[in-house]
Amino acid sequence: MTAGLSTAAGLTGLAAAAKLAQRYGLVPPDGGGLYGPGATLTYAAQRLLTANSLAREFPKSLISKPPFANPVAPLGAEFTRLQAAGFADWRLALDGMIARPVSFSLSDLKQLPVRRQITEVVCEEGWSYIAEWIGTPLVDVLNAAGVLPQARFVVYRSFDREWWESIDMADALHPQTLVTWAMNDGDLPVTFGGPLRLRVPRQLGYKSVKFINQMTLTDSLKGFGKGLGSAASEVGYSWYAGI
């Protein structure tokens, strides 16, 4: 009898966490079905409680030697292409909801405000590692596009248009979320994302996605792929992925 107390009332109590989280837009895209309500919740609680945080940085003496890197499968003739010219002609281009659609250079970004950070990957199969990250943070690139106040995400698609992620406002405009240019001194390395990887420490690895070239800002994820967000959301994970 107690047990069954304790989780009829555990789902009241979820329940009516996920209409107060309704209330004040705090629903993610993944909300619905079976583990909708403790997406809801993690999301929520997570917003409300650490809208400001920061992510841990570390000293330069904890950099992980040698970082751990993911395979990279090969990206085609086109990536090849502009690998071989330094990257000179990628562009990273933003439309949506900003005041007129624009296309930075590698060079451009680099005019932008820079900031360096000493944070920890983590991946969600269990390995992370630590590394120095140079880049424009994310705010300074909205701004130069002028972002519309109804823009509510950033999408954000890797070069081989099959990966994409979104986040919401309070973390694009997070001081620690970078467009990174660069890696512990040197040139951002292909097999890290290079030229241009997404970091977005307070979230799992999976969220800072690699060779990103398109951004687009928008009040609504229904009109990208299944609606739920992203694309690690379409194949089981969760859509917020704070930590």
Ligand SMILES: Nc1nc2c(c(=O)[nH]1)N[C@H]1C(S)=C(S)[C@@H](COP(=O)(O)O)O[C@H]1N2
Second form
Amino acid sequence: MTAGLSTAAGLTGLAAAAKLAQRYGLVPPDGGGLYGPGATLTYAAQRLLTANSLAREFPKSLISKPPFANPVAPLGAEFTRLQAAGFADWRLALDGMIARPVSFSLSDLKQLPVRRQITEVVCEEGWSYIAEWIGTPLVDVLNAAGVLPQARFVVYRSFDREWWESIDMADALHPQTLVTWAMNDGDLPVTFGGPLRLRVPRQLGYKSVKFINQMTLTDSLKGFGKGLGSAASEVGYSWYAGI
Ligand SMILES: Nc1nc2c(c(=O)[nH]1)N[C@H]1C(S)=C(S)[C@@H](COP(=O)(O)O)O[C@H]1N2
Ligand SMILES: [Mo]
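What would the structure be for the form predicted in complex with the named molecule, rather than the form predicted alone?
Zooming out: every chain and molecule, the one shown earlier first.
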């Protein structure tokens, strides 16, 4: 399959590779249009060659001081109210292809297995920083929710609903994909996406959505927004942003 993909790419161009990717279910949601074949080739090749690879982890001595937060717009009165109450009422709600809709408070999440990892946030604009992220592996949250076998993607949304993203099950079940609630030995600051942020260290920073409070398991991204898999893809960023 891998050999076939590169041969097809070399011999008859990207369109043939895209056809082959389709046969193996490796076409990204933004695989149509002018740049579609290139996006498909990148995604399919990375999934075939590096499906289980680990993002680089760093020693404590390399943690950035201070870390750099990209500013976000004010989140409104409801967020301020939740924050004033120490986010005791914050919930991460899951629906779609799971056994039954379920939601987790921060303390529910903290009962699940904990992982700490020192990884880099890499923005497509060219800057990056290293921090320690502490949270619940998404795979453990999904196991607690009982994901149905037909689920192929996890769609996740920011509190403001403007920023939303999705990942495939290879990233959703990957041990480094973390529902993060702490950072560098403290609570996760709001500037860094607190109280809850999905860290996807194998992809660029924009996949690590801040203030997440909702996830949907689905077998197709067609019914979400313009069907391109994320808010970022709707403004021209590639859905798959592997690094
Ligand atoms: N909700 C939300 N999540 C977001 C963003 C945002 O504007 N809103 N920006 C994204 C982008 S483009 C990047 S590069 C990272 C920046 O992470 P940082 O603020 O921790 O540096 O967050 C991502 N997550
Ligand atoms: Mo970014």
